[in-house]
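In the block that follows, a single chain appears as structure tokens, in the form predicted alone.
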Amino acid sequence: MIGGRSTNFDAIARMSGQPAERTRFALDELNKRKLIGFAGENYVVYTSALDLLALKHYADKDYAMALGKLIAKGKESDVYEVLSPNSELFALKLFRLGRTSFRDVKRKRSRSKDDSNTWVTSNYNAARHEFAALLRLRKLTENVPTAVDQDRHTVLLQELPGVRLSQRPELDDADGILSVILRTAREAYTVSKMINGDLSEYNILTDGRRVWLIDWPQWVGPTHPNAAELLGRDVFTVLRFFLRAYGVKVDDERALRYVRGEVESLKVRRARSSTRGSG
């Protein structure tokens, strides 16, 4: 499957520049290892083969010497720990958009009108979209991951020392953490013209003192037809979580106006005295 579509033997042999017998042998070996398969008379590349090609890219650039544990498994991606030859830890994000409905992915991303796009193409596009977003945001704030490199359907990130807010960890200052999240969303919107589009406790990391907004492949701009709805959902989802888990209260409409840059300050108050989520 070249560029997301299946390819026949003659085309592969021609592109490889190898003799037909050698090409056939190589394809048979790849099939035995379940890296490629067949779709009629055509060959198709499986996700595992794309994973290996991406790992080779990072190994060749001395970013990856060993693949570690699975850090996170989400609706649209897997994240693995990667160790470099210099003992640096990275997080390798591999997109798996086929886990969610194609209609929902297209609604969020709205980047292509070609309904014939395959999941390979969608995953490649998502990785490029997130990598570009993180490079853009990192110039503005430290409260997003640092993107190191990108290849095929993957993004390589500096590993972050935190857990998801959904685990309800103890926070040194829940009021302050919420303020940082909303300020980061405000900077993304007012300066970079970006809306995360899927912000929740599941894609915010914290070490108890600092916070990072992760997962940006679905971001949209203020001119997107659903921009107002997506921005409001981002803000209200975070506010509901902090009220439920940490007893921190912010007026919904004022918070939304703050993120849109229409007011300069927030009024954060404690509904109950706890910095740790309950339940």
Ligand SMILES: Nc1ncnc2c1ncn2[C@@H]1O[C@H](COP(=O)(O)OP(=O)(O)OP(=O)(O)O)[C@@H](O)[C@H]1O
Given for the second form:
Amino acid sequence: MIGGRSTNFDAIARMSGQPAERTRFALDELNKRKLIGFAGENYVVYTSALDLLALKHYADKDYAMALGKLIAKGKESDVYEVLSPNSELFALKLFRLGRTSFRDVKRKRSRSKDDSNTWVTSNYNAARHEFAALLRLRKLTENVPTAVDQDRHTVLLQELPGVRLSQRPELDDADGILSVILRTAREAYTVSKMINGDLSEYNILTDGRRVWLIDWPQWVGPTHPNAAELLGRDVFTVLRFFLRAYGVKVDDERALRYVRGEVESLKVRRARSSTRGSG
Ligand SMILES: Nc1ncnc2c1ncn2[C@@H]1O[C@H](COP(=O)(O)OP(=O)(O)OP(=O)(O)O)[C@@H](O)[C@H]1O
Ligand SMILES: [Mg+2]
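The form predicted together with the ligand, contrasted with the form predicted alone above:
And the full complex, kicking off with our chain again.
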């Protein structure tokens, strides 16, 4: 996939400060490795080259020594395991906006004034936006991943143990987990002024005891024109899932008021006795 804008040979040679012959040789080598290609007379950078540049950034900063397995291939990103020189495991999220549809690009794009729709703009902004969001949220709660660093179209995250809630894992205490999710959404909204906007069982990870709200590039603030609708959708999606999968019942309106900070407590009620996800 093409990542950058196309550039002609003269401009590249000038920028590189190298003799034309050397520049041509280097470009040919990159082309052989499928890191750059041609658009007519011009050269274009493929996303694989940007991936490597980001990896080099993390390697230079001693965060990355080896690239591990693909953890997940999402609609809008690929997430890889990364091993650091001191044996820490990180999750490297590489944004791939535009892989699905233009609507998603618009939805996930940060609200900057820059209106150009290039791959670079959309994906770099999404990564910056998510990194900034996680730094802000992490000051407030342990229930989001720690963001370690950011480069180009990527963010480097602490690798979380566990699985998506959508897999309906056995939970020690489903009521307690739901309470933590709603409390985290409440803290995000009332203190950080942030609404995830895409919260669901697919964007919540759990190890059965702890829980993390992930995937924040599309977050909006309370003054966003769709803020009320998005907050309601986030809360109701999670409630519907907990009722369906774990038989945990909370009054919808009460939960929404709780997340908005309008009431101090929640009433979580169990409709079934099992804590194993069903269905
Ligand atoms: N910090 C992390 N630790 C471990 N796994 C992670 C982490 N962040 C993301 N993942 C995995 O990668 C998947 C995709 O991440 P995320 O939801 O942030 O991206 P996405 O592109 O929006 O994906 P999707 O379109 O599937 O929602 C997650 O569902 C999870 O399985
Ligand atoms: Mg997601």
